[in-house]
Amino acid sequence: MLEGRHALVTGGGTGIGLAIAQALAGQGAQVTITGRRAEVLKDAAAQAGGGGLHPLVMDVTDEAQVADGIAQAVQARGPVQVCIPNAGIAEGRALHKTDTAFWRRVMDTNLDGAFWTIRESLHSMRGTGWGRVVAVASIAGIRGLAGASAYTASKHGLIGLIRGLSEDYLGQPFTFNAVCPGYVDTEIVSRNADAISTRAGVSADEARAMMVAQNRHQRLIAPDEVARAVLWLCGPGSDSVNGQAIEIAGGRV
């Protein structure tokens, strides 16, 4: 359903990124996937397979880098018109232990670089007929998530984002969502639990179980039950679901 479209997929080369890549050239796309590491971009299109799956190295917490990078994907494959800003950085610390440094690192990379990707996305976008921008925030940005205030603030600040462009572009033929994923069972998670682990004083298990049980159903979520919800938001049907945070959390959260 996506044959001869170009798609962008920041942070594509792992975890929900790679996964939401495989399914959109699964569908015909050809897709740039963008991270700061050459090795594992170049590995992730290898074992794809098919040349649907091209490496860009970007870091989008750098202005310049998102405007070349995206400008060269342009000019190498065609209008981006499906726009995918998932790259993300999920670390929790108390607001009277974040310094401005912290802070400024999430935010660059998470609202920030969000921020620049869909904007020269939109550059080329904006000359077709038909374009789709999907960012992955989270449950964070549904609600507070203890630990991490400067992560939720950055999550509620996509979907701001999110919805401000939904409203500026309506009746064209182009729609802004957002996919609200509970815990994902990546490496990310994998990193928390240390972290939580050294931070609580738990077992590694432990922590873990404290992820699980944030989401509804009692199970981590699968980077590609994450990938299926953006294919349905890029496939034929979605063009009325504009503006939306849809939660991936195995219930109402």
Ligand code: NDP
Second form
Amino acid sequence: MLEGRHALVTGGGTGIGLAIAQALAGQGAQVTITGRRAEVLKDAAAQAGGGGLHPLVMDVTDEAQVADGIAQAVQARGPVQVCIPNAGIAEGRALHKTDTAFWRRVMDTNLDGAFWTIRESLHSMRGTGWGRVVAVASIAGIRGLAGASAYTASKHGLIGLIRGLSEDYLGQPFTFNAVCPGYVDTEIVSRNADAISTRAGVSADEARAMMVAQNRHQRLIAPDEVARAVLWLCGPGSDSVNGQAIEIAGGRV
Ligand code: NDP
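The form predicted in complex with the ligand is what I need now, so please give it after the form predicted on its own.
Below is the entire complex, every chain and molecule, led by the chain shown above.
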């Protein structure tokens, strides 16, 4: 389905990003996976076997690193035709306890990082006859998440960016969509369980149960479930799906 296409997945060495990268590579794409930890990326590429995943160290909060990194990837594997801005941090803090450094860290990673990733990918994608951008947002891009105003604002912003782009490129062979998962079984949930357990004075198991209860079907979502939705948006038959924020949350958010 994606034979010969170059895909870029930020945060592609772990969790949801890795599941997406593997799914895209499974359809024949050459996938550049990025993140800040070289070892994690190298291990992910080695485990995939078959040579479909290509590690690239790139901090999405650094504009120059994103520009240089994507230029290098384009030189090695051709224009980016599938762009998956997925790198993100999910940390909660009451707004009255949110200092500017915390706010900036969340925005720099989740919103500015996606902006630079998409802009730099578009430079090469625009010269081709086909392209897909699928951002990994969150249910927090659709509704407010208690105790996480900065995260909520960053993911609402990300969906706004996608919707704006979908209007800019109407009628052209490029689509821009977002997927909005509920709680997915990744490191983010494990880290959140620890943080909630400290904050709320409950056990890590109880904290995990609190997150499971937020998903409408009362279970954590598997990273592969998100990957399959992304694959559909990058495959044949979804050409008319554009500017959407697709909920993957077990029920309507
Ligand atoms: P992970 O923590 O496994 O993934 C986050 C990835 O982003 C890591 O690979 C990390 O790599 C990368 N990353 C973080 N900061 C930066 C940075 N500054 N520069 C480059 N890469 C960075 O968790 P998930 O897989 O769960 O998260 C992926 C996305 O899914 C996030 O955007 C998150 O908001 C979203 N999401 C997650 C949900 C969940 O319940 N798990 C629910 C809804 C949305 P490294 O640390 O090596 O840089």
